[in-house]
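Only one chain is given next, in structure tokens, and it is the form predicted on its own.
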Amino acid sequence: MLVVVCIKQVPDTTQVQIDPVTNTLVREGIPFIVNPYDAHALEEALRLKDQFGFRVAALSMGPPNAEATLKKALALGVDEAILLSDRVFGGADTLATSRVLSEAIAKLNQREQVGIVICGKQTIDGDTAQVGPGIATRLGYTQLTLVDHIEKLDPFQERITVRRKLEGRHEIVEAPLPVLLTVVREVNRPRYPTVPMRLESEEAVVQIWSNQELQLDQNGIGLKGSPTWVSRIFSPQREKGEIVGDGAVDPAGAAHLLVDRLLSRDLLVV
């Protein structure tokens, strides 16, 4: 059975500006990393590999340079890794993203059978958590969402049972394989890639498919096939905070005054 796990290559969010003329994101000298729900998926996909003897394939959609992502991959043990890459794919909204993702994974399936496909929750670039479920609903894959714990898996029988992470409580389900997972970060903590596989890992191909591979329309896909987009990103302007009262001296004046703040602004019901 093979495994793939969705990967993504976003900036740091710490370190992301905004141009204020463009209202753009500034991308000259911000550092690229794996988005961090990825990681986990990745970490998932590869328990399951250790667990079961799985293999593994990295997937990810991006420019040239996403290669280094998926090298990352490598050295932590997948076993094969394929970069989605075409000036075609450029400019993609979650919409075109599940298409060119989807598409890849059925291609594999058509060497190997795919039983599950991990993705993180979200991206932190985007977080519209759509782009997993997008993938289930195209390859009619069995969807199971905010996944915090695998709790068993019959490879035999092709069945999975998870828990998901809800609003104040956990639920568990079991669902037919193939399934398609969305992780949360407490579904595991990922490993560090020893220095052998590191350096091994700098001599792996990383296979690159365009959509010469695909055969995709081009007007379902990248920005010809994205009915939404981004029209402006800006950062909020902030006002001043003030001190009300001193409460220090005189807390019970301090809490009277803020009561009426809150009042004049109808900020409080009462």
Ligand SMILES: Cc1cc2nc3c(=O)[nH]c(=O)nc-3n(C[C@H](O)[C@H](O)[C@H](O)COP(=O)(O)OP(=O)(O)OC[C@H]3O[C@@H](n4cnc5c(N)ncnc54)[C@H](O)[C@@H]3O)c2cc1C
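What you see is a predicted model, and the numbers here were worked out from it, not measured in a lab. Between two forms, the rigid core is defined as the largest C-alpha subset superposing within 1.5 Å. Residue numbers count along the first chain shown, from 1. First, how it differs from the form predicted in complex with the ligand.
Relative to the superposed core, Val205 undergoes a Cα shift smaller than 2 Å between the two forms. Ala68: CA moves less than 2 Å between the two forms after rigid-core fitting.
The Cα shift for Pro36 between the two forms, taken after rigid core superposition, is smaller than 2 angstroms.
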Contents of the next structure:
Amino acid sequence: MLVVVCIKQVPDTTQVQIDPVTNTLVREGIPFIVNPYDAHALEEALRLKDQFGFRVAALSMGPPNAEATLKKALALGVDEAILLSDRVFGGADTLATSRVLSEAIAKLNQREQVGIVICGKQTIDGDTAQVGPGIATRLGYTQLTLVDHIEKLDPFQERITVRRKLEGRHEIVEAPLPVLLTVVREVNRPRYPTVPMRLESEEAVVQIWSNQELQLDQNGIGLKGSPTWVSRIFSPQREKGEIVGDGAVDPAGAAHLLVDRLLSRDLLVV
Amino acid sequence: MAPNPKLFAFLLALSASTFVIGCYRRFSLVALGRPEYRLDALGTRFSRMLRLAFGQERVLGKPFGANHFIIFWSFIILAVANAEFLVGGLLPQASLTALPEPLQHALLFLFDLVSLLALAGVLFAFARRLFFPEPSLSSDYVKARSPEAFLILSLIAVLMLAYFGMHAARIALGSEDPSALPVSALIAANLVAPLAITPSALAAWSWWLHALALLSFFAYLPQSKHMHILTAIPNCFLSDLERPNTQPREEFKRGMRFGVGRIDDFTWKDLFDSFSCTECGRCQETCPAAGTGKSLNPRSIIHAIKTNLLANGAALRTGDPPSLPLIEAGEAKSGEGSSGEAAIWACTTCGACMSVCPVLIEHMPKIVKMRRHLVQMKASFPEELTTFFENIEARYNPWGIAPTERTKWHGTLQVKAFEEGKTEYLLYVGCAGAFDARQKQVTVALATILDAAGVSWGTLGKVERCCGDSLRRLGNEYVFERTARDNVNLLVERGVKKIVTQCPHCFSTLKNDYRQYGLELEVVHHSELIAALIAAGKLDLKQRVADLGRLLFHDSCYLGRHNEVYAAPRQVLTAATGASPVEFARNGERSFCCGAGGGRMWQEEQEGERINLNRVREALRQEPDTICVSCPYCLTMMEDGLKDLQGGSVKVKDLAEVVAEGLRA
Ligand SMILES: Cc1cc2nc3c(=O)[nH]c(=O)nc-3n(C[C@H](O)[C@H](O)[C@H](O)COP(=O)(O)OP(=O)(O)OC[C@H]3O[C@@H](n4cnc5c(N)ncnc54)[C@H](O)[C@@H]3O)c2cc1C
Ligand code: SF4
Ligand code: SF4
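Alternative state: the form predicted in complex with the ligand, after the form predicted on its own:
Okay, now the whole complex, with that chain kicking things off.
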């Protein structure tokens, strides 16, 4: 059985700033990282590999420099890594993105049966949380979102039981394979790559698939295939913060001041 | 029963072969280690050996050291007497009598007195172990090994008594001149008669007793901790000439094993060290981890290496993998021949153990090598470190704060960028100096001082990155290697020639570790630069700083022990306050770690007493108003410790803050 994990390379948003004049993201010199949720998706896929011996393929759609992200996945132990990169994929919204990803998964499925696809809950740049469900819908897989624990997996009966983390409660759900999971951070603690794995991955090759390989109708992908687009990005005006007291010198005094201030504004209930 | 050359030859052959086989068994195991070159700078090595091995410099550092000094030198002197004895046993004609009379007389006189000293030394050692053992001698570790110690001491005592018996008998028989042997003569005059034994019988019995004691001693030597009699002197000669402030680089090629995960990953010198340990316990006594109840005991680390090597030697020689693990996986405690992971992570790399070991054993590099294995081959380390490693890799600082925030400490200060040819000093701010709320105040104080003294300085601004100290001490050598290369390239590219740091860890890493990457710069710690500025009259300390009260100075391990900067901070404080700072009971080279070095800063400390509390308690005994430090880690640890112990109004200040206060006054 093949487990597919979808990973997106995102700019390190803690370092992204918005240009106040043009209202666009200043992306220059900003390092890219693996979308944090996808690091958990990857770890969960690797745990299934360790436990059941499944093969794992990592999939990412993005520009050529996203190869670095997939190299990291290789360093951690995925068996193959595929970068979906083509100019015609560019400018995709969640619909077009999930279309390309699901077509790639379908292509992998022709070679080896895909049982589980794992995505992150959402990305830290697009933040829509739509791509996972989009892929499941297109492939006709059962979708189990917000998974924080895989309770049980029976590869022979082809059934999976997971726990979903919902607001204020958990839900245990059982479903038949193939299945698409989106995972939350609580699902695991990502592993740290060993040096032999890092050195191996330096040599390992990331396969690059363009539309040559997928042969998708250009009207359904990329900018052309995207019915939505971002018209403007802006930071909402925020009230300027204030430092209350001097916590470094007099923490107790600062805490008192802070409590007084909060009480005076009815922000604390006693 | 006269000396019987044939019987003696047989026994000698038996003892010698046991000795040789024992030595061979061990020394051939040393050859299983990885190569390492230790024969450079022969002159330095020779003088170090004279000072430490023959001069017993570190042995004498403890109250009972003088006793060992006496036994050691007695052994060396009596080696001549014993050589004569062995030769004489085989060839009764050969003896010192062949020498000119005055020389023979002098030698006998010397041997006689030295034997008495040695006997006294041995009896003293007996008494010490039995009646007033120090804490390190009353541990379970030592108790288990006491029979061996008593056996060896008894053998030496018997040897000396037999020596006197032999010579007393000869004096009684009139074959030796009593004036050459005052002690033996005294025994001859007072004891031979009451013993109701004929002098010739006494001569024969003592001779055989002496022979048996001597031969048993040799046969037993390689099996025991007294192997150090053979290895200690060469071990001092072969010791690392660098101070323990760097670790060797590692080569990263595919297919290799990284760090030390099994006994033959150590170098031959690491293995030789384990056979040189005298089990004296000095390292254990001074180790902050062992002293606060952690599972780490540097002596046990060394002992485990020896035991492991002996246990796995046979397998390794035939090319099989070792069966006894060197590192106990997971939660398991250290066992016989293995060290537990918790012990390996407890080390603060303070270097105290290495600074007291009389035979110059290198504990800390071995611990770091095992960490390298755990991090790089197993990815097995305390959970908290995952975040630390990832933060450094992604954002180049331990907290994972955006690099764009690195210049936030500037506040309203005008901070210039370093410019080649224009700026003299690069102020390497360091992660704590740039991000830690409290240490940022120290950075500002330092900037004020540099400006006041008219020093030309600048920074790298937002592109400065972590120096990698913790990475390296934590065994993440692969990421350290990349960090060091990037940083060295940046420093060279920017044309930096002189660096000042406020952090002893940045200081030591830039100064010592980066040398391995070809960077030879003038790196100074702020205490050194400020001391020089004061000496040159560039800093006008308008008024004596008095409101900080009684000032107690804490030595940082990486400034003091690792780089021997002891005087500069004290000079600075004396100049600023008009009085020398108050000292801890453990100060200077004997200073006690704050608990944060070696990457301990980024780990929880659950086992035993917290190290910083131990140090703060010691501080409070001196009743200070201010504890003065020279390191961001020490600052954090002392402040945290004071909070926990309700240290009242006691403040913690970096020495730069003390000086800045003086400028303001
Ligand atoms: C700066 C910026 C500009 C944008 N401009 C446009 C635009 O002009 N027009 C437009 O239509 N849309 C635009 N988008 C939206 C963009 O198309 C979405 O980011 C993308 O479709 C993925 O959606 P998401 O990031 O919300 O992913 P989510 O749905 O939040 O992601 C959920 C999971 O799906 C998987 N996943 C998501 N994307 C990928 C991928 N590329 N490869 C592999 N796995 C993936 C991951 O496992 C992820 O955790 C822009 C986004 C950003 C941040
Ligand atoms: S370096 Fe310090 S903490 Fe580590 S073993 Fe030696 S004395 Fe103990
Ligand atoms: S390692 Fe050195 S200090 Fe420690 S017990 Fe052995 S000889 Fe003594």
